[in-house]
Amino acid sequence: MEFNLSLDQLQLKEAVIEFARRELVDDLSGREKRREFFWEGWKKCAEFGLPGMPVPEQYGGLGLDPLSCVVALEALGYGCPDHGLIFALNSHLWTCIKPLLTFGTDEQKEKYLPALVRGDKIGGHAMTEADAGSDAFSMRCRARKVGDRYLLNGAKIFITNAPIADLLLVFAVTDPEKGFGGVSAFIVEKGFPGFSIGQSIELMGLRTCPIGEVVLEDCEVPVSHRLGSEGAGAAIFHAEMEWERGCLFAAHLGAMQRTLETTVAHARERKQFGQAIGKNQAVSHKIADMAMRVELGRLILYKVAWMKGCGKRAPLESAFSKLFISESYLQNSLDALQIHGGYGYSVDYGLERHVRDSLGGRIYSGTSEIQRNIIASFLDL
């Protein structure tokens, strides 16, 4: 079993870190206070090629393998403290670009992928509803076929990128009698009749990422904009979640690595009672646990990427990865804040941002409880 990254992957990692540190750190505190999306940072990410990492060159992408994508996103999480920007980019990548690449027709891919890769258009997906969160397939949004189009009716909530998106993959029920098999996915552009954006939603963390409501009132969607066959929505959703639970949380891992290094440096430099606080077991053991979580998180994450690169499905492994890294990121953030004491609680040090942003990871992409349900189902429980 080979654990070494290739020279190309190591160079990619260093390049992304250098890029993020140079281009993606301006005025983060100010943008957080204003809850402002970092448009200039988005454009720079697109120029660097990040939205096109998994996309073939024929559509303007870089054609990177899954492990290289994970390495790049880990580096982005390490170098860029703007977790809202990273979250928006990941949603764009794994819930819009990747499903289009996997399930789209040649015409759909030609029409949308080049602009999405260039960052000229922003994408996402709309699944969650007020009464359909963890129980995603209890959605009430309906799609009724009328001639050469579908009429979509319903409302979606907590939709990443909704206030700024040019297109969303909207999931709606086409046949209520078929359960999971009665859900379909549609490529919905913001200019379609009957499509509108409701109120923006202010969150505890990820304050620079636009989140909002989507309202569909007899929204007219051409049949040519259905993604996959009618009733393929569940398969599309589960496929994209495998990618999101693997690749999105690579950025969390990078943030964990940065926090670990910051905390080690502080524990060496900060002196109390005549010695560095890292000499105290109460501190050093916390840091040892932080390091262990980073290492274990990286191992399971890289395994998911390796499996996807081999063309394998990884529903269990992606659940392991999402659950472990999201829970570990929160615990590491809390431990880092505690070790830094009053400085950690201060806004100036940025550690409280990690706590706020990491809390969301236990909820989105399927809550920690849902991940445990998935794991238990593979044990026939």
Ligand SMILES: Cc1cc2nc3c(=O)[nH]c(=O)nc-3n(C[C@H](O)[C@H](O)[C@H](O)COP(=O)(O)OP(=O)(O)OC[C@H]3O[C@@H](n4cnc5c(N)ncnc54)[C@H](O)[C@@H]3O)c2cc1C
Contents of the next structure:
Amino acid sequence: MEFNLSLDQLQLKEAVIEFARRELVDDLSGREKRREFFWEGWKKCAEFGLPGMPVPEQYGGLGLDPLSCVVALEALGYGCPDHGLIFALNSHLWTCIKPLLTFGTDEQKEKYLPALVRGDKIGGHAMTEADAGSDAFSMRCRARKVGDRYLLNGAKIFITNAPIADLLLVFAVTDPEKGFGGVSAFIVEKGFPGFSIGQSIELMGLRTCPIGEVVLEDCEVPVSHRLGSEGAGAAIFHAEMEWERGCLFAAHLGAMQRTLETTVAHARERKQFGQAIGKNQAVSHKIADMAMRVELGRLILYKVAWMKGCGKRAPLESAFSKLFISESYLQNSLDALQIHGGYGYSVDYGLERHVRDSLGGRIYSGTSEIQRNIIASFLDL
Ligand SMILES: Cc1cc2nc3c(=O)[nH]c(=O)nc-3n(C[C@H](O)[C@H](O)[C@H](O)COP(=O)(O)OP(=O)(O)OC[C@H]3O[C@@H](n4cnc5c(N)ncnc54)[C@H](O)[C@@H]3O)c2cc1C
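Right, and the form predicted in complex with the ligand of this protein, after the form predicted alone?
All chains and molecules follow, beginning with the one already shown.
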């Protein structure tokens, strides 16, 4: 078993950290207050090649293996405090680019991938509905085939990137009799007749990431825009979730590493009762647990990336990884805040942002409870 990163991966990590620190740290508090997407940062990420990491060079991408992608995203999470920007990028990558790459026809890939890789077009996916969240396949959104097109009707909610997206992968029922096998996926462009963006949703955290509703009223989608065969929606969604649960949380791990380092430094420097607060076991044990969570999170994350790189399925491992890292990120953020005392609670230190942003990770990509259900199902429970 090889635990070392290659020289290329180490250099990529350093390069992403340096890039993020140089280009992605401007005026975050202001953008958060204005709930504004970091367009300049998005363009710079695209110029650096981040949206094209897993995409073959043929479509303008970098053609990186999954472990290298994960290492780069971890570095991005470490260097860039704008978690909303990173979240938007991850959604674009794992719920739009990757499924297009895996399930798209040559024509679909040629049409969309180069612009998505360049960051000229922004993507996402629309599954969740007001009454269909964890139970996503109870969706009401319907797609009816009429001649050479489908007519989509329904509404989607909590859709990352919706207010800024050029195209979304929309899931809709094509055959209500077939349950999971009756859902199909469609590449829907924002200009299609009958497609509109509903309200933006103000979230507690990830304030720089635009999230909103999508409304489909007899939305006309050409048959050539169906992704995969009719009824392949569940397979596409599950494949997508494996990638997202495996890779998106790499950025959380990077953020955890940054918080750990900040907290260690604070525990060494801050003196109370004549000694560094880190000399108190109540403080140092908390930090030891934080470090352990970072280390264990990295091991499971890299294992998922390695499995995906070998072409293996990893539904159980990606559930372990998503659950462990998202819960650990919240716990580490709370511990870091506590160890910083009143300074931690002040917005100036940026630690309360980690608490706000990390809470979302227990909900999106399937809640913590749903991840435990998946794990339990592998134990035949
Ligand atoms: C920041 C953010 C971004 C998102 N982005 C997208 C996106 O881009 N596209 C998209 O389609 N969706 C997106 N979502 C939606 C997300 O996938 C759903 O919020 C999530 O799946 C949970 O659904 P729900 O909110 O309806 O909660 P519910 O399903 O109503 O769940 C409520 C509570 O009940 C629990 N629960 C429900 N069923 C069970 C069960 N069987 N066993 C145990 N507990 C259960 C849940 O764990 C949860 O604690 C996003 C959500 C957030 C917060």
